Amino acid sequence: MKNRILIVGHGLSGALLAQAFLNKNQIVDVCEANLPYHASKVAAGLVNPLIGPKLNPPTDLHACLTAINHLTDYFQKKCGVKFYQSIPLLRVFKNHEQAGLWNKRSITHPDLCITKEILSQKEATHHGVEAPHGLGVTNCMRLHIAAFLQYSKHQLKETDHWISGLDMYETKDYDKIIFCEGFRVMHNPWFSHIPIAPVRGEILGIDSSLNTSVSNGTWAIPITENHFIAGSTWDHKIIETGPSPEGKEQILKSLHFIKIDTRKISKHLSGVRTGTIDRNPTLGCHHKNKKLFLFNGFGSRGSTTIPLHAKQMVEYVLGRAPLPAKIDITRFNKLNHLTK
């Protein structure tokens, strides 16, 4: 069979772009090992359009939406479910000078806005938020991950092509080889060379109700009528180990907007996720070795870029198109003597 492809790792990445190759009508081969760490078994799948102190919308914002939607609408003829939800997020404002910002983006970025105008401390109230300097409500969605990476394994073993475990990916037949690992590309012997930056989040799970998504940075986001989760924080030095009393503290005092029982703390959970120094995914083909391929680098973004990426990368790895520059790995080849 022409094109037998093999992708190793079934975190978001390799089921996103799994279920991209299956789109095409493209078979693929996945494996997964079960390591831990996994950024995707605690992410929380927010796409928010407006991030960081600034407010800035995302690069290439309005392309990965149409790439989501595109994603819903096919999972929604082929399985009756939309594994991305849109939901208010509560954007809460930590100075004037954000609110001022949030005037700007309400112009310039309008189908990002729920509300246009800045919501004052007496409607924050109705929400059971803290917000001094005002909030506004943005246009977001969730992706469902656990849920879709159970329907992706499930339909993988069903059809064969599930491999548990470590493959021996060396020896078997495989046109192509497509490595999804996250952080522990930093042990890949083939693409150890490129300059990743893993961060460890954690995340808190707190068994008591909440109005509505809300966020100031940091994030609370409702799960079922009486659970939400809550995070996320940033360490870029330790990262192989679990949560962390200063990670749980930090989340807490990150929320000062929202009150939270501790008592009802029920979760602690801790991921890596793996971004670049550049802040771009790597996506393409060994320098040498024309069959491996990389798909890397999402960050904390990647429940928002990775169906666009996912995309590019099937119409790359099938010959079809060429990457763009900023997230081709030809971007590093200068880096580090390369000799693999």
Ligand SMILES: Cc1cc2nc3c(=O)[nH]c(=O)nc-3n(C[C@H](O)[C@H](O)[C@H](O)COP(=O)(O)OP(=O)(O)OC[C@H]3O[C@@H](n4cnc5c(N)ncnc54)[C@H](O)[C@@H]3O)c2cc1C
The other form holds:
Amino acid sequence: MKNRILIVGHGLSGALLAQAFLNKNQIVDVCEANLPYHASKVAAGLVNPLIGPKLNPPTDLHACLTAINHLTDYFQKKCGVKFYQSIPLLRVFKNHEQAGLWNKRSITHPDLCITKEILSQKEATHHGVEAPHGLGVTNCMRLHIAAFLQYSKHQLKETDHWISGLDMYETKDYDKIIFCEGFRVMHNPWFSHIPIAPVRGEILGIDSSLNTSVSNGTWAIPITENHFIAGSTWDHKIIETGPSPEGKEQILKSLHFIKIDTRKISKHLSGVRTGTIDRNPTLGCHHKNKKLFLFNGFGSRGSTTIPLHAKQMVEYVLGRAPLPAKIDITRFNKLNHLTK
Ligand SMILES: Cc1cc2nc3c(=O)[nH]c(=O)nc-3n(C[C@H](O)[C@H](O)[C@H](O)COP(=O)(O)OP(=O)(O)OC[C@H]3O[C@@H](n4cnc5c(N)ncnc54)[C@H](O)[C@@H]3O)c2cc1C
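With the form predicted alone already on screen, would you show the form predicted in complex with this ligand?
Time for the whole complex; same chain goes first.
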């Protein structure tokens, strides 16, 4: 007999998880309340393999990229759309040390670095970028999150598996309920003990052309011929508020490497990333109520990590495989004085 599964939340995690269940011929209902400040509404969708000031590739990168490639092929066959697309990203170095790290990465990870040598300021000027320490080109991808969410919602609605609104479902109608609520997990009475570390981030939309994606940690990404987005900020203290003048100022200041006409700023948004204190996602079952599950904690890298973790979660919920210890919710049991 098939499980009756409900997913609560249709941000990137809920949507990718729902699609992963459908791929395994499972039936799922999805409930979405369209609440404010959710990460997937503002995220750029970048899959950037060389992250942070140290340009470190994450340890699980290979497995994540494999899952993304499978997913891309799956949707291309299913609906003819390539939701993940390859994009070259100009990485502007902040100093000579970063340029040196780039040289190292281009030897150890030639697949991630498109340029084998550091490009000079002269070449940067050609791209309209100020880069006194030079720049390198990274092999990135971008997930078109809005298009993917729209596709997934349409499919669930068409098949009558979409529920709109807050608490608009009956718990007794389901065998398994999986919460994918982003930062709002902190208000969920079953899982509010999970030590999450929410971080608010802001982005700007600018009605101007930008011919290539560029970043020095703060990024600017062309969306259409005459519009690009830029971000973002990190605020650990004030979470559920909208965008702020300070956030805007911070983004503009960090983007000193390109010219921006501030009169053309047409959008200013804010959303909340859900991290955990150990920076790993949190997946698993409630310690007492075995019908309730959590799929959360994807921080600032959901487009990279969720496809892999959605596959692992499906196997786990269907009782076919355990979760990797690093992401299993039970790692917090000791901290919360819980027993299995
Ligand atoms: C400014 C910014 C930029 C980012 N850029 C990138 C990037 O370039 N690349 C990248 O990989 N990641 C990026 N991220 C992170 C990425 O957005 C997240 O990892 C990902 O979107 C998390 O998705 P989620 O579904 O877990 O959470 P959310 O996007 O927060 O979605 C949760 C959903 O659940 C719904 N919900 C919550 N509670 C309930 C309830 N009780 N009932 C019904 N519905 C409910 C909400 O309405 C929401 O739609 C960025 C984040 C921010 C804030």
